[in-house]
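Shown next as C-alpha cells: one chain only, the form predicted alone.
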Amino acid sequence: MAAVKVYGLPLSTCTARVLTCLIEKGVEYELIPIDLSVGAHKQPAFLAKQPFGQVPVLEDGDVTLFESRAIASYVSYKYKDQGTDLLRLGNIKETALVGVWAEVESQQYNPPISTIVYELVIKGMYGMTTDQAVVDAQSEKLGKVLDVYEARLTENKYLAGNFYSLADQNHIPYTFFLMKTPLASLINSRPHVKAWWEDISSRPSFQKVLANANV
C-alpha cells in the first residue's frame, strides 16, 4: 500500500486539488473515501486528525496535515526532486512569483469563484435555490479579477511565468466547476485566460484524477 494517504473524495475540489499535485509529482498515494453524506467528517476518528470536520486529510508517515494548498506545498517541496517542478526552488525570483500567485488564487480568485459555485452547483445537487443576488455580486468580483489575470497573461504563458507552477495548479478545481456553467463565459471571453485554462486543465494529472472519479 502507498505511503502516502489521502482522506477525501476524488472530486471535491480541495480533495481533486491534493491528488491532482500528487500525480504531477509522481507520488503513489492510497485515496481513502470519506462518505460526507452520512458525517463521516464529522465522527470523532477524523476530527481527530481534522479537527474542522473537513476534508482532505493527508497522512504521510508520520505527518498528517490538513488544508489542501499547505498539503500541496507540502508535497511539492518533499518531492521537488521528482516529478513537475511546482515551487522553482532553483530561482529565488520565480519561488516568489510562485508564491505571489498562489496567494492571489486563495485570497483574490477562491471567494468568488467559491461562492459561485455554491450557488450554481452545489446548492443544485441538495436542492437548494440559487440565490442571483450572490450569484452577480460574485461575478463582478470574479471578472474585475480575470481582468488582472488577462493582463498578467498576455506577457506570460502562465501566472508566475513561463513556467506552469503550484499558482495555476491550485485554480483547476472550482475552474472546473464553474466551466459547467452559463459563467465560463467568463473565462471563455478573455483569450489569454482562455488558452490558459485549456491548457492547465488538459494536463494528464487532472486528466487522471477526472478519470478515476469517473467523471
Ligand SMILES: N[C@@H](CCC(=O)N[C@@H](CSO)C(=O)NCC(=O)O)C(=O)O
Contents of the next structure:
Amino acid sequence: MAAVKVYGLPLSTCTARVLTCLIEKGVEYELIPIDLSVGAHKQPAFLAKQPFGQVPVLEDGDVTLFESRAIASYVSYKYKDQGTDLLRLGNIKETALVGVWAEVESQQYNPPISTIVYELVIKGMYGMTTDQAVVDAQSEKLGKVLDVYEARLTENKYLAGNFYSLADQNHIPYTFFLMKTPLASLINSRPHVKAWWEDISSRPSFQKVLANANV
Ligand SMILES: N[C@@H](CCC(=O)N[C@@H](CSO)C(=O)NCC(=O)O)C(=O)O
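The form predicted together with the named molecule is what I want next, because the block you gave corresponds to the form predicted alone; please supply it.
To see the whole picture, the full complex is given below, headed by that same chain.
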C-alpha cells in the first residue's frame, strides 16, 4: 500500500500535473478515483479534504494537500534527493529562475490556455457550445505569452535554463489538451516552443501518466 494517496482522475489536467511529478521523482503512489460526473468531489467526505471541491488532493501520512502546483512543489522538495532535480536547490540562481517560470505558468500561461481547453475540449464532453469569441480573445493572449516563450527558448533549452525543471513540467497537462485542438498551431508555429513541447511531453513520466489513463 503506497504511503502517498492521490485523489483525482487520471487525465484531469491538475491531477496529471501531480502524477507526472510523482513519477518524475520516483515516488510510489495510489490513485483513488474521484468521479466528477457524479459529483463525488462535492460530497462532505471530499470537501473535508478539499474545501473548494476540486481534484487533486494528495495525502502523505498526516499531510493533506490541495492545489496541484503546491502539491508538485511539496513532492519536489520532500523528495529532493531522488528522481529528477526539479528545483535546482544546489544553485540559488537556478532555483530562483525555476520559481519565476513556474509562476509565469500559473499567472500568464494558465489563464488563457485553461480557458481555451475548457471551451474547446471540456465543454464538448458535456454537450455544451463553444463560445468562439472567448476562444479568439484567449488565443490572442496565449499567443503573446508564447512569443515571450519563443524568445526565451531561443536562448535556453528549457524555461528556467538549460535544465528541465518543475517550471516546464507544470505546463504539460494543459498543453497536451491544447495540442488536440486546432490551436495546436499556437505551439507548432513557434519553432523553439514546438521543440520544447516535443521534448518535455515525450519524457517517460508524462508518457506513463498517459499510459495509465489509457490514452
Ligand atoms: N487550481 C487547482 C484547480 C483544480 C481544478 O480545477 N480541478 C478540476 C479538474 S482538473 O481541471 C476540478 O476539480 N473541476 C471540478 C470543479 O471545479 O467542480 C489546482 O491546480 O489543483
